[in-house]
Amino acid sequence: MTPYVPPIADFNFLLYDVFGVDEEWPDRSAAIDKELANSILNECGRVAQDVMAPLSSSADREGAKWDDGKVSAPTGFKQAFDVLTEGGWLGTAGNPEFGGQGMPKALTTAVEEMFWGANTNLWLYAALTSGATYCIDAHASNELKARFLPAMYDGRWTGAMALTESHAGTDLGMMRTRAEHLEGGTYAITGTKIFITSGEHDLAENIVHLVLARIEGAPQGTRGISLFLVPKYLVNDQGELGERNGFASGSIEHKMGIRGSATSVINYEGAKGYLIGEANAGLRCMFTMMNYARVSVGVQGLGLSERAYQMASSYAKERLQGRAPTGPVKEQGAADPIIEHPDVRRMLLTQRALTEGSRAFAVFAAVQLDRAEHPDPGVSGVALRYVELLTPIVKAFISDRAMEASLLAQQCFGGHGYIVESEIEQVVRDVRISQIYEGTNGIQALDLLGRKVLQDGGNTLAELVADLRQAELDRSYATKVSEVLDLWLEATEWLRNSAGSNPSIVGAAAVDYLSLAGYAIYAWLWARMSLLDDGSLGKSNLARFYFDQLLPRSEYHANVIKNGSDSVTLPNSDWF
């Protein structure tokens, strides 16, 4: 198995030279400074390197077990898991009011990408919990934080989110789950939930769920759904654990990928459940933890992506076959590394490209989280629209570019690497999920050109835009950066001018433009990584292959909208 080897070096680029973090981390907490930031990111690629990664491939094998309702991780996934909860890893970012840490979210981009590279399967037990945090931390009453997020952030207990139901996936409206008013904030939950990330499991004392459901009398649809904190095992005022809850396991999913981490369905048999918010306001509240999700299902694809290529990179260094175009390079031996046939090597930089201008992405996207929450209106009013705006992007371009880096990768090692053997198979399977779950790829092309560019008029966008042009650029590169940018608002000003005689465009267009998006994004990511890097990292190489083999695809996206959608929409549905 070759060894995961965590980007430091990467991170510590991106999070001083090109972002210059250190300089914002003032203004939000004096606990964070650049030597503590460093000790945590060392600490953190230890236990990633040492102790997750090497349950990886074990933890596919075996799977996660279901019996009569009783969910077992993978062996070893426990005294791991408990590594975790030691050293703090669930509460980073947590509110230090409650017990966590109040890391920086760019901080802490790098801590899950590191976690989700080493072993997605076991960090998808804690994942789910930062995410319901988040929600509980921003919605939830008083009471009800003080009971819950200290054990929480602890990682004695983890979080779950229910959303999907087997007739209702994206539609939310059409979800059954009923919720039965008892007194004050209480309700009773009946109905069935299904592909709930580590629903049940036996990492954790406790699993607090949050649920939606309708109250009865409620409107129908999206307007009538509420959020509820559903815990396994209630809890009392002391914050100590109780009888159990009326929710159990009925099975776990036999999945393609991610078979260590466990899916539940899970019945809710009058649960009792703490209303979180308001009544009927429950897809605004658990958009908060979803909003938190995708970005994470993101870095998760990154991640893999990360893993893909150190192993596909190794592979080709070893694997000897034929002889190099320009000649011999192992002139006593047989035949030449892999690594020396410029198709390898395109694949190989199209994986790096990809890789680490998502990292960057990720970092940015971070950065605009962490702004978000800035004392001055002016500056956290701005970084909130760039954080709605980017958030589908981020989720949907970097696990698309992951998807096709792990391809490429797979392919590197021809035949092998459709064996378990070399395990690169795995990183195929599992990172397959990052553009399904939290909302499919498609759903996140059409909440950013439909909810986040065109509501607003392009506004947002614009704005993004000329602070993008405002930074300094590797000078061989500002004039294609500038001209993607041209581009990418062309697109827009040609969808507004065309989605109020053509219904169908936005839906026909909304894949392409999410691409373009990114590509233009990682344009503007690679000029300034291009012109900061001092050589150690090979950034000017990779800017150099990006802009001549990658940023063209740019183009092509563009062409594609611009041809609407009569192609997609004039074939009668019955032809299919």
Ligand SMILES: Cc1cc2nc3c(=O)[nH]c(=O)nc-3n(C[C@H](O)[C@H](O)[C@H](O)COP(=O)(O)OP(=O)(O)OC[C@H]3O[C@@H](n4cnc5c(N)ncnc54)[C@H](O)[C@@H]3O)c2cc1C
Given for the second form:
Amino acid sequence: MTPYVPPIADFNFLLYDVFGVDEEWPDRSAAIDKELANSILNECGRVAQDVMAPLSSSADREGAKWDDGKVSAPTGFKQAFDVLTEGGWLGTAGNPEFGGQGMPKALTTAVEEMFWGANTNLWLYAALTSGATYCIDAHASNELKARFLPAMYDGRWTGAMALTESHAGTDLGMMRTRAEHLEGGTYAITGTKIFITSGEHDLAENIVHLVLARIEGAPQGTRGISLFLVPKYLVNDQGELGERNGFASGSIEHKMGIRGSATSVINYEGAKGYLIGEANAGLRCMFTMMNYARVSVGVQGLGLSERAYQMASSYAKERLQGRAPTGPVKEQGAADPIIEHPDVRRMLLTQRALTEGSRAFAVFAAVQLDRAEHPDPGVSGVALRYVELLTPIVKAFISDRAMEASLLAQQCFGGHGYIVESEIEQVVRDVRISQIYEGTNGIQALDLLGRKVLQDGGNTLAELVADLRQAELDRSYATKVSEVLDLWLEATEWLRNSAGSNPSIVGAAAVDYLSLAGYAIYAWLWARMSLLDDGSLGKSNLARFYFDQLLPRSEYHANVIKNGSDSVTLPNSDWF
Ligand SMILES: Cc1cc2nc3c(=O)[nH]c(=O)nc-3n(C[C@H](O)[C@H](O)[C@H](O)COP(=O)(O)OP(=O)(O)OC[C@H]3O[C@@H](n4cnc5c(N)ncnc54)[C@H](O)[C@@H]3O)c2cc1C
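Can I get the form predicted in complex with the ligand as well, since the one above is the form predicted alone?
Below, the chain from earlier opens the complete complex, with every other chain and molecule after it.
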């Protein structure tokens, strides 16, 4: 197996040279400096490489197991998970008031990428915990925070997110799980949720579910949904574990990928739950967790596409087939390495330009998340607006490009990539889910175009584009960046004008709109990276490739948008 190599040099370049994050660190409440950040990144890289990556393929082969309600994670996961908890890796971004480390999101995004890339299956048992703690910290009472957050930050207890029901996935307004008032202000939760990642497993002492349910008498639809904290074991005021709560795993799913991650059906049978936030405002609270999780799912795709590229580039240097078009490179050998073929190079460069573009985008979005906590409301307000706008693009564009990059990596292996031993096919299966869960990428596109752009009158987008135009870029690409930003704004204006008279246009154009947005942002990122690299990371080669070979896709998406929705809506549903 190709060893996983943590991309630390690239993180350092992005954090300090491209985004200058250390200049903003003195404003943070928790102390952080370059020296501490470097030691965090290096130690994370070591854990990813030595502890997590070696378990990735065995976990896929073995899978998670279910036996009469008990769920066990694959062999070796418990020991590796203990390494994660002992290292404090579940609480890096957490609130220091309750035992978290308060590290900046720009740094924890790098940490997450390495863990996702090294072993997505294992990190799925931890990743939901960060989102859950974020949500509890933002919306729960101080009493609940004090009772649950410290053990979750140190990884003794993990988190799960329970929204989906068999008949209610995207359309959560149809959910039926109900909550009845109990004495003492708690609730009895009853219903069945499906597809619950890490809802049951044997890696932690307790599992804290955040469950969406409908309080008796609540209005129909999304306005009648509330959020509850429902622990597997009840917890007393001293934080000690008590009796088992009333829910269990009814089964686990057999899946295309992420087979080492346990995805449960959870039956809640009068389980005791604590209301988080206000009654009937549950979806708004849950969005805190979902927004966090959406960025994290984009980063999951990114981590896996890095892993795929590392496998493909190492294979392409070893595999001998045919001769380079310009004449033999290894004259003594029977053939040249396939990396000498322009098409194989095209595939590798596409992977790398997309993956490194995605990394830059993920850090850019994380910088906005950090600024959203800035003490100056002028700074935090703008950043919050940018986070809202960028989140669906981070989730969907990064995961779409990760799928593309992983398929290209598999293609570099030829027929061997279709064979299980190559291990690249696992990456392809594992990365696929990032396009589907946390809201499908189609739904992310609707969120971007409908809610974040059109409902806002395009104001935040205009503000962001104006900000991007202020930055210093590599002169060779500045004009192209300006043109693609114009293209993005023109498409927005065209859609604003059409949407009033055509109710289908947003749905028909949204996915192309999100892709156009993604390619425009990556153009800006590549022009900036090209300017700032001293040559050691090869960013100028990749920038050139991006502008020559990938940016032209933006024109395609803009053209599709302007072709309108008729060809999509004309055939009636019976025709299909
Ligand atoms: C492995 C795995 C793990 C998961 N983990 C969790 C978890 O931990 N917690 C949890 O709560 N859920 C979880 N999910 C559920 C996941 O988030 C949902 O599957 C996903 O959001 C889509 O819902 P659905 O499957 O019901 O699809 P549907 O909502 O039925 O959608 C089917 C298709 O129709 C499209 N569609 C639906 N509505 C619209 C619309 N209004 N406009 C346009 N297109 C539309 C969708 O984009 C999709 O292409 C998980 C799912 C899987 C497979």
